[in-house]
Amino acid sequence: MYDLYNMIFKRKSFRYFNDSLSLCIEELQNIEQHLNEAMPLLDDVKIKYRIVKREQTTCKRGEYCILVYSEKKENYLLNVGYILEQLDLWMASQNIGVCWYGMGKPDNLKYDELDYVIMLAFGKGQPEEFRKDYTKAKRKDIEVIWSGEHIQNVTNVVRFAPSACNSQPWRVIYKNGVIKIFRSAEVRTIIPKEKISFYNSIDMGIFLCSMEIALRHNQYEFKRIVHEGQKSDEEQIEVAQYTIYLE
């Protein structure tokens, strides 16, 4: 995984773009080769990708948008969210403007026989419209989302990755090395209660995978475990645990 860390502090979702503005063929194609070389959170779930023109989808924002099927396993919206936030992160580099199109659709629901999931609107952008000051973005106070002891550098970073509807969804406990995450269902936002569990799951990959690039870059070694079986009925679901090496 590249060092994206810096990018977490430029990224912003895009609401709107300059349609004078076009992407290359080079461009799109990095995109494509940064899309599968993308790290996995999960080895053993199919996933593929399409690039296509936005008016190809029922979304109205960008000029291209990436649509993502996947193979419907245990935590394959984890994956997802993984996935599409290491490349969130890299077009930000590239000035590149992205937005999470949750309630898109696509031309066809199903590709190689797996399952549309998401689309991620994308379309050029200029180094001056990215995120000057991430403080100003909103987010939830860090006594809300992170109990027990702080991570320099970490604790306060992760808490800026995006959500759906800026929900939010993650609720950490950090305590003697290891980092227990969970996903809130109690989170009050407009998402059709019916969709809640499905996007906030792909939110709380994203999170998973700042975690991981602010955990990195600040040469903490850790090993993860992945959670399965989550119970949609309990408050706090358990997502992910990240046990840190100490010196």
Ligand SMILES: Cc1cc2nc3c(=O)[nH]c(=O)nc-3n(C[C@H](O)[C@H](O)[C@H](O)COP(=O)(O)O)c2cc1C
Second form
Amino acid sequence: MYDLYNMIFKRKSFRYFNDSLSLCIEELQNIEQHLNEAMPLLDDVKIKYRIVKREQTTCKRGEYCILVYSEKKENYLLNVGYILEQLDLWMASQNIGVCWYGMGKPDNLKYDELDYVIMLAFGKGQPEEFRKDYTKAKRKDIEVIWSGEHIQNVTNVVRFAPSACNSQPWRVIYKNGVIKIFRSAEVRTIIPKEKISFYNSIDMGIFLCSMEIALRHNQYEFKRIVHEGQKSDEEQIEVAQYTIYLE
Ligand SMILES: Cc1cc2nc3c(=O)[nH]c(=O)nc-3n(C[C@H](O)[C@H](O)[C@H](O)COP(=O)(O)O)c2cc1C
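Let me have the form predicted together with the named molecule next, following on from the form predicted on its own.
In what comes next, the whole complex appears, and the chain from above leads the way.
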């Protein structure tokens, strides 16, 4: 995963695309190549992508959609969020506008025996349409999402990750070189109750991707553990843990 750190500040959800501009074949091939080269969180979960015209879905914006299909193994939603966020950020570097589109429905719910998970709508964006001042992006205060010591250029950066309905389910405790990452099961959002865990698990994968980009950019080496078996009756569900190697 090369350095996408600066894209955390530039990216935003594109809601308006210039429909008179089209992506060329080379750009589409490049996107496909990046999809195939993106680093997975989990090596043993099959995942495939289709890039289709937006009209093949119910999505109302963008020129194309990346449709993601995955095997439904443990933590597969974290894996989807983690991989696709790399694309979200990389596409910002190419001035391609992107919007995660959880509401959209694809033409096919199955592909090569894998199940449809989510789509990213994308299309040509004007450079000036990207985020200019990330501090103006609506996010929860640091105190809400992060407890313990702060990590300079990490704590205040990872919170700008995108999430379904901006629900920001991530909660972090950092002490003694260990970052513990939880998913709050108590987020207030308009997402229907039965779907919160689905979307917020993708969000957590996005957050892990942002965390690793921020840590690497700041030269922190770390070891990651992804927890298995999230218990849905807990208020704070343990998702992952990073042990930082401090000099
Ligand atoms: C998993 C996921 C699903 C999303 N689904 C939709 C959607 O269906 N429609 C939409 O307009 N935005 C959708 N979004 C975009 C979020 O609303 C957006 O990321 C959030 O409000 C933060 O704004 P930003 O991305 O501009 O920083 C989704 C985001 C994520 C991560």
